[in-house]
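What follows is a single chain, given as structure tokens, in the form predicted on its own.
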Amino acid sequence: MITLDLLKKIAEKHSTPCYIYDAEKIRENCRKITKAFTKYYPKTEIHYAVKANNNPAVLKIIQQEGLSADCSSPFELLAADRSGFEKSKIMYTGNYENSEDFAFATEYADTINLDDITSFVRLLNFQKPDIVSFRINPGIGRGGFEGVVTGGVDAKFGIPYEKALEAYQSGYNAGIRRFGIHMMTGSNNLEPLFFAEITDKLMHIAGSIFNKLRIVPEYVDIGGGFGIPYSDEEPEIDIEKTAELVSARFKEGCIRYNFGIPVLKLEPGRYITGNSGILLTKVTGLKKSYRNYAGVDAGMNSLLRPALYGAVHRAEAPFNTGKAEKINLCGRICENSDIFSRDVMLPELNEGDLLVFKDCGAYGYTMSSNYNGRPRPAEIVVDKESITFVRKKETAQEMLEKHFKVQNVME
């Protein structure tokens, strides 16, 4: 539990900006998930985007939790095999593959799913895989967000399902026997229908593929997306009507194409580690202007959400007291997107005041850059109001050292 006194601490100690995780929140939606799903549909298994947060306590968590791991970059396949996850419970999914990610991907991930033909040509030249699964495009998708919608005729991944049947007939025609089929549509979607309409797609087009080859899935993965809300508007997702939603669908599916008892997959990342996490910073200026702006020691390359799709953190003034006043909330950076709240309503504030965003544990220090020179923020996880693990705040000293360490070459 992350208590007001032990803020103070890690602000003291351990400076600013500062994300911090709440051990026993993860623990918890890991537990959620699992329970619900697993009730309706037993050969579930759940494979955490390890992209929402890489933090090495995190996956150690996760991974004692039981949970799988879906990975997109060789060091995300490391990252999960040092965390302790086996290969057999390591997926990857990558898209525009190289060499390299297919020499990473076949020693560390136990299954591939491929975004494209091509990929699977080029997987070829690497090695014969013993499964072969591709990743749907269906014509449709959502996301909170624009940036984040990775279905539909403006998304770069997954292969169109007019063109599915071909791309698993290559996959016949090389002697592969044993497949899978993936489809990941958007994130951050809050929806239980929406999940049941997104698994009733699919299936049609497992079934319109699967049964003309003859063969049946041995999983069918319907990606994650599974939403938490951002503002005090939004309603949490019912995931135990989801799970529920999704298996009955499933298994109408597996019957409706004889495709016997298929595992199905889910690759939760937001849901796992989001509501887990907040960024501690401070305000280190005020300005009136032609509005009023306080400007904090985080910056878009600590948290870029909200410049890059306008995501809205909700931000507490924990600390302090009063009446509340429209302020804007911004960081150091040289941009003007570089705004993590626009008229948001605060007790008055005052150089060096901590500030909180919520729901930072995902896609916050895994996006994390040193634009601008400005340096990574540190990480902690408490674990029952003790800090359990600490990544220090990098300095300027640090990122200069290894800016200029480079290797001379004679070509």
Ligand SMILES: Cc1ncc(COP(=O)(O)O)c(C=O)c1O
Contents of the next structure:
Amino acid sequence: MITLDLLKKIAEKHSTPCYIYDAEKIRENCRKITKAFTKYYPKTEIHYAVKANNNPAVLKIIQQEGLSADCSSPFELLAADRSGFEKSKIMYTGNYENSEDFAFATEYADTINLDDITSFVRLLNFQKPDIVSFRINPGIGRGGFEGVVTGGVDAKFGIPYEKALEAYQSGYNAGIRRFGIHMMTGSNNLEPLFFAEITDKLMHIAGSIFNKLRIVPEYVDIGGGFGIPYSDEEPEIDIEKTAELVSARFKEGCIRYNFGIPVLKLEPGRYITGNSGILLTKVTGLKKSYRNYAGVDAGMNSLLRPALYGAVHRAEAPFNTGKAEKINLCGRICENSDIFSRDVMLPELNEGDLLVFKDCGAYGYTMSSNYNGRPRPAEIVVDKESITFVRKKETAQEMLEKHFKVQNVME
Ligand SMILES: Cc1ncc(COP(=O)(O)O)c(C=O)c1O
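If the one shown is the form predicted on its own, what is the structure of the form predicted in complex with this ligand?
All chains and molecules follow, beginning with the one already shown.
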């Protein structure tokens, strides 16, 4: 648990901005989703989407909870491997993959979800896989923001379902006899029925292709996208209901299309780590302009989601007790999109006060950058009120050393 006492200590000892993750919350999330899905379909395999949070201590917790991993870059593969995930539990889902991606994916991952028929051709130049799985765009998608809708006509991902038969036929013609099928239609969805509907759609697509080719899938992967509430008004996703509805549609499809008992794969990222993390930051300046601003030492370089999607993370000033007033919270980056939230009601703030942004455990640190020459924040993992992992905040000096290490070939 991240107590107020701990927050104070962390701010004093490790400085701000700082991501803090609660290990117990991550374990709880892993157990909740595993229990829900395996109850209705025991042959479910849950691959944590490493892109959400690749902190080594976080990955270790998830590995120890028995989850598998889904990676989308050579670095993520190396991080999953180093964190103890066995190759048999690592999957690779990329897009527009190059030969470096495939070199790493074939070495570290057991299965690859291919983004296109051309991906398969590039992979064949490299290595003939034992099993082929294509990411199918089922023609529909939904997400918390437009930027996280990854299915439908405007998505760059996957093979349009109308071309899916051609893709699997090319696999069959190349001598492949083991197959999987994959989709990922969008992130941060909270409605159980949505997951049931897309499962139904994928089963229908899989049935029509696989029955024609007289093959059966070893696995059907419905992707991630299980959301978390970012505001007081949003409900938590009913994961038990989601599992019940998805499994029912999945089992119906398996019977209808004679698939036997394939593995049902999921790739949750946000659901596992999203609500486990906070971003601790400090007020650096207060300004009364056309609107009132509190500037903090975190910015869009530390937490990109607000600038990228218009996402809002609830803010709290845990040590302030004054009268609540409206304030705009911003970072120190030279972009006007570097505004975390507008018109938030917070107790009166002063320079040096600590502020907390909630639900920053997914797509927080992994999306951070050095923009404006700002160092990346620290990361800390707390387990039952004690600190178990610290990655120190970068310093400007460290960044400078790395920067000037580059060899000048003109000299
Ligand atoms: C292929 C794939 N799988 C899984 C995920 C995880 O999504 P989420 O964090 O919404 O569960 C993503 C996110 O973009 C993804 O692209």
